[in-house]
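The chain that follows stands alone, in the form predicted alone, written as structure tokens.
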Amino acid sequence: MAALQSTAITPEEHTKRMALQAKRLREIVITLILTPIALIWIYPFLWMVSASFKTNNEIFRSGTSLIPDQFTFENFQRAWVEANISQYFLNTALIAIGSVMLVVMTTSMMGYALGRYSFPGKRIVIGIFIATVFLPKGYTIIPIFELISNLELDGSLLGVILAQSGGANVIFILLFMGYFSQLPKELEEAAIVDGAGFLRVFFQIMLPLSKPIIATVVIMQFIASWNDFLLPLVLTLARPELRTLSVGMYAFRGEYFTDWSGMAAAATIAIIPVILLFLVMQRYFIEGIAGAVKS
């Protein structure tokens, strides 16, 4: 009798078990719904990687199959050497790194000023920044090209870097502004008491604290710069050797023939740095997005 009483389930335990079973059932249903959606979502990426190991004939013969009949690495060699992807890869890396450094520096300083200080017309400045979100990017290509040409930087990597970094970057500014506005004022006051000036407070105290936002900006700007097509195309028309990966992909498309396997190999090479960067910085990226949503 004593044993039966000890194994009896109390109403509270019964309620907890029912809630746990309902939670597990909900997770199973969500998993069953999201799994096919996820497979459909990543299928184009998987097909691209698979096509990079096939011949052009096999791509059309095998259709949607993901498993090559015979793996070949000749596509990667042809893309890297003959199609000059190695030079385009270096150009893209230099442009992406340069634009990321400029964008992080400019947006963090603007976000710091807007998030930590009050001044007349602050709301108007923020409103003007937000209004630029609705400006189509294609409309700005002509003034950007004229500005870069007047600086005599067209046909140079520096011109492309400045063109990609010169946007309003409103989202990045708002991310920094929201983050800096939440930091306690005692940090600045203690640094000022110790003799730190404005720049030292910003670079040595405030900026290192914003690692999640920096990681978010680095990832988003790197992807935008790495995949940008229009600006590098316009600014490197006179110098094909300065093309980026996205522009260089057109080398695989001829008037009568398109090298689909070579293009797939080049696209696979191009996407590797983006995936590696995201894997390395994903923890900070998630923290930055979560903090932005919370703020």
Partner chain sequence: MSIPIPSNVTSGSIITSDINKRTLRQRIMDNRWIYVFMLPSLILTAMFTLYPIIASAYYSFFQWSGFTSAPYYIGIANYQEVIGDAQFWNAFKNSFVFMLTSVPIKLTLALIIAIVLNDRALRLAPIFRTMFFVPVVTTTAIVGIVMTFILSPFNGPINLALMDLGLVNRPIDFLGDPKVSLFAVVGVEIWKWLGNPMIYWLAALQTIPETLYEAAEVDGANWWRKFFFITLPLIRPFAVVILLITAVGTLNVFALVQTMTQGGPFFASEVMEVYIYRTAFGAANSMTLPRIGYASAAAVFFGLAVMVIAILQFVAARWANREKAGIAAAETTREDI
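The structure above corresponds to the form predicted alone; please provide the structure of the form predicted in complex with the partner chain.
Keep in mind that what follows is only the chain, not its partners or any molecules around it.
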């Protein structure tokens, strides 16, 4: 009897195996179809990185090929020094760091107030923030430019940082709001029994607990800030020394239209750090975006 069982296959087992085989087959077919599509999808980046190692002549000769005849690093040096990418890189990093700190602080406090308490005026505050979601940026850019000039912030990066952080940030507030509203209230009760006040409850208990949301907001705002173009373009019109990478690249193209390899090198320097950051932190970033839609 035992021997029989090990050789013969019951009909149920047979169906199970067939199902498993069908699943494997499906996986292989899908993978084979998706792989070339995905590679074509990231081809522009591969082309950009490869062009940054080529000479201008070779870019014209080599066609669609991605492997340079010989690697030259001279493009990077030219971009970094002549095209001022070093200065733009520093500006972009300072603006990104500044706006990330400001946005995390303001949205976590706002999310805590809205998610944890009910108070007179709460619905109005939420209403104002929701209403700003559908506002086109072009609508607000002119007064922002005037405001920054009138505050005499147009000579420093602070103006760009403030303007980037003032975009209502509804998604971040909603993420913090949702997170804080789910925490058990015993946490605060225990802290208050121990003599903690409002500020200590927030900074020593609630804020540290919200690390996953902070990580999401940090990376989303960092990438948004790194990505921004219209604001820094307008706010640095008269101040080339304050340009960000986007704006600097744009100006560089205007001046050196034929230096393709120099521009490819500058683009590589500007884009690769943010891609690497994303690859390391992608879990938080993608969860944040997904969470924003669910809420």
